[in-house]
Amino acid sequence: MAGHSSAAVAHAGNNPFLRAVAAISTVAGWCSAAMIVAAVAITCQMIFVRFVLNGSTVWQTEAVIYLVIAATLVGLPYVQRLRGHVNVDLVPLSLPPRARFFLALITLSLSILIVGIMLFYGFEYWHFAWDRGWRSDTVWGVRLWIPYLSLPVGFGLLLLQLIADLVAVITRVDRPFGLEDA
């Protein structure tokens, strides 16, 4: 589509719930960014150890993988708050405001349902790893409940942000899909 969407950051207004969720999503975004910076620093250290000092690395590759995956999952609510996920707005733009409102309710409700299912199974997977003392099969042998914790945390925070988005649309604090009425 050739046009540019006017969608911006999700509005919170004066609603304390929406403001709290926005703050939590922002903190999650900062944590995600910190994990990316840590992964880059560890990668640089690994390159230095392997190619300058001619040494071997034990934990670095695994740590970088876990950090990048955790950053992706923990960063989900922040990206949702900024409306940075892939968005096809051809249908919402072509609908009248009332139909756009109902489409937003349907899509947010379905998203909440799907993310809720992902949260359930992510928690279950994390709990198995924690309860059974799973460790990675590497020399480092990290306890897997630690990196797997990003599954329920990330999906839980995304679920919270989606619920806040739904509340914002229902209470008319924010417009459906963040689009202005034409």
Partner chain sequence: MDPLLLGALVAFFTIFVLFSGVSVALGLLIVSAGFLIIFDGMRSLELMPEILFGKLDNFALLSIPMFIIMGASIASTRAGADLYEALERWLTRVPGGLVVSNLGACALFAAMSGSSPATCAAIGKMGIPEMRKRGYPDGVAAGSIAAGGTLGILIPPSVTMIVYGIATETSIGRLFLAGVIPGLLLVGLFMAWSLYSTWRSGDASVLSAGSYTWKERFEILPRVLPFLAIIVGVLYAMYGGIATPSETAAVGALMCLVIAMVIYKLWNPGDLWVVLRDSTKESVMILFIIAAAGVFSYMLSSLFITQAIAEWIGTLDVNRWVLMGAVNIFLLIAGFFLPPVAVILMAAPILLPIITTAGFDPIWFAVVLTINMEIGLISPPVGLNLYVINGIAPDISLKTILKGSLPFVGCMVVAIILLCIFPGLATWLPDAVMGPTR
Second form
Amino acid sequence: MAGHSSAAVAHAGNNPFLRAVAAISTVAGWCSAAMIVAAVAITCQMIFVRFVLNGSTVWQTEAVIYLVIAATLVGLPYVQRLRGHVNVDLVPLSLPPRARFFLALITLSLSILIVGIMLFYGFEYWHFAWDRGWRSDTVWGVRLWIPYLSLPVGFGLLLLQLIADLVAVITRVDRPFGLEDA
Amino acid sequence: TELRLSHQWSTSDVRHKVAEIVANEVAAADVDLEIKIFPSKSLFKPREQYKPLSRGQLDMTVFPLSYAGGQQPAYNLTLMPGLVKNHDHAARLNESPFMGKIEEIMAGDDVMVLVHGYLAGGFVGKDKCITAPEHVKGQQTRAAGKAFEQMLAGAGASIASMASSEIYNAMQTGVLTAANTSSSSFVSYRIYEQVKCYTPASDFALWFMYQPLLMNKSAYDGLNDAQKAALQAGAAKAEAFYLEEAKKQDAASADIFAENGVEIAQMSQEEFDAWRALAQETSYKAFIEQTPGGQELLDMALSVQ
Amino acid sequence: MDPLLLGALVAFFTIFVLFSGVSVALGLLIVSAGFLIIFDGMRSLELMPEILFGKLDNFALLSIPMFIIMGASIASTRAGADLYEALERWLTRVPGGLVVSNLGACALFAAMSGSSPATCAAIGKMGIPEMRKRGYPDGVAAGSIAAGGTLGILIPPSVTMIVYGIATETSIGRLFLAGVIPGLLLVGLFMAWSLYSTWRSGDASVLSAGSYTWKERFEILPRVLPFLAIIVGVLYAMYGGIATPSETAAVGALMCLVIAMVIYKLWNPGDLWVVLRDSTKESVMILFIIAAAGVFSYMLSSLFITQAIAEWIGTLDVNRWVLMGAVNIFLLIAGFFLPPVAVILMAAPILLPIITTAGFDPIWFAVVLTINMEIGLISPPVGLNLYVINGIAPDISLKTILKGSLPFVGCMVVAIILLCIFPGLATWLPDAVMGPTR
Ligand code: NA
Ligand code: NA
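For comparison with the form predicted alone, would you give the structure of this protein in the form predicted in complex with the partner chain?
In what comes next, the whole complex appears, and the chain from above leads the way.
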């Protein structure tokens, strides 16, 4: 019984495509972690400005929100690679290897489909904001295409990692659901 | 036909009742039209209603128009300090060429107004009364709206941005010492438990926010004549109700604060003029810089007597 | 279609999809997309990324990665071991002092970490091997840490309380305070059970292991100081007018990182990266579920299912305690399969109106809900803490861990019953500190 922490990192083997995707996802993970650290730093700076200097804090709240959103979306492929997205693997565990293999194909294909939809409409939404020159309705007035960019980027990279996972299962580089054979 | 209306307020709020009047009138007219109301942001978050409205994914909303100021900078004029003097002035503004110009901009986003309406608000101070610009100097202040942040910063206040739902706790722990928002928010968040003094909107008030009932224009155009007529009849009735209730709310909020032992302060003519002079150098100036055709729009608004 | 029937259909397909082994967040998106396409048309599909982004567009969510970093950075040092060792040196004369010390250390660590797996890992890494070495039964060693770790989401700070606060617009500061006394109550119950079961196992050497001089006892005290500094610092920032609860998390994260680096010499970039990687992994996982659950609840609301269920329950004429019992059973079952945040986000919009109309306090309910979620953390099939223990002590079988945890589930049920009889256990402290509501 796995689900969260007992399954290992996705295997890439010697397949160059899988290795390239793994590398991209890892870089995305670094970016995600860096954005979380930046959010910590900016929040502390905001508290300092307000509490110690009694100054105005106009842009910090918004910047931190967008950083955490971007960290989440851009971090998706890396967490997928680490198999960090929780699932209920009661059924896959109880299935014989062949059925488990086909179930993995189905769930991965469905995941690819939904992430593809999110990527398509996420890109469209980003493009809409870019096209119309939308800004946030604050004094800072961020051009909204900048934070919205994390939608197509995050889902695009997640799509790539999911395709790699599917390829890995089909080519038997990785086991279905990352589960050890029973 | 079924129309979906979304708004952010509870079912006891005046803005829900405005939506309800329109929905009930339309239902009573029996023209095969039903308005389904999604209150309390049960469908969309408050600031995220304009985009689906303009793209036809939502049919109607009761919406503070300045929330969409990032998409149409002209809308920022609908929450500008000192632009509206009182509720009757607001009603005249709704009929003016200025509002015609704003509605023209809305039409470009496929949006139209069914019910006009303004609501007012005031200031609270944790330790002292806020009536004049010099009172906010050095205070940690939460302001409702970009133009107010600019004006208050110009008066020497420190601006802290946070959701209105966080005002209560921030006041309690002392993170905030002053705040400005609508009369109804002050009451619904029970801010009277945390402050010493309240300056409600009365003879002179700075904070007026335009919060109309909007509809997607294509959705409206797709209705038949009987349906349009029923909708307009309901809207007219709702608009009259909205104006009456808006006037009552300011006094009612002052009563509630007074009942809870909060001091009630009044802004004088001189103080109002001082704020407005300050706004001209801060928020008005920034608005003109950031909005194409901003000066012309502002002049149109200011010319309404 | 009748919204209630539609709701049943959604429930069926959600269970069906989630059991296929697809990740919880993507599963929620798949179900939402399917129902939106069929019952709302393709137009709604366009909205999904926008709604997903909008759900994350909330400053309070910042505190989730922050409270996770707090726990993870300290967990990667020997601070957890110091903590339980100090407690052990002082409690050595208490029968079963070691297990009591470990549970106490879990409770103290929970006051710094917002998540349960982190609490479990921090104390368990040293605590479990030590307990086994001294002859405690495997089940008690593993079960007590698995259960003690669940305190991470009850004793403040707590990620689930933050999510509940956001979903129901309840004061997060108040929710945090509400968890304190029930948390201490649970620690007491856990300790009582551990002592009883160790005593029953009848190994005398276990009960009086180790003896320390007063010098050794005082020597270790300075090593507990960083903990106290962090806890006091966070409490002062939160309730002393420096920062809002969401902002406080960043202060805590910074303090923990600095203390881990300066006092515990965690400045090797590799080690630091492990802390950041683990925090990022857990945060992204939780935040993505929050975002996807947001899309799911948009679907429920858009199809009028949420509203219909609330109305339907309103028309039922049942005793409020029968209702509360039903709600608890529902939460328990959901908690068996889903991580706490997913349960809270999906259930809160439907349950809260029911709870408040039946006259229950939303703050009190948050505590009951959290204890339900704690049970889920140490029960199969998705019991995150069980896997953490399994990772620390691979040679203890999951079955043994599970059997060892089971009595602690009993303690949690007792706590829920006590809370129902004495609601003041949850509501007294927030009222005393922050003034009564309404
Ligand atoms: Na905690
Ligand atoms: Na479980």
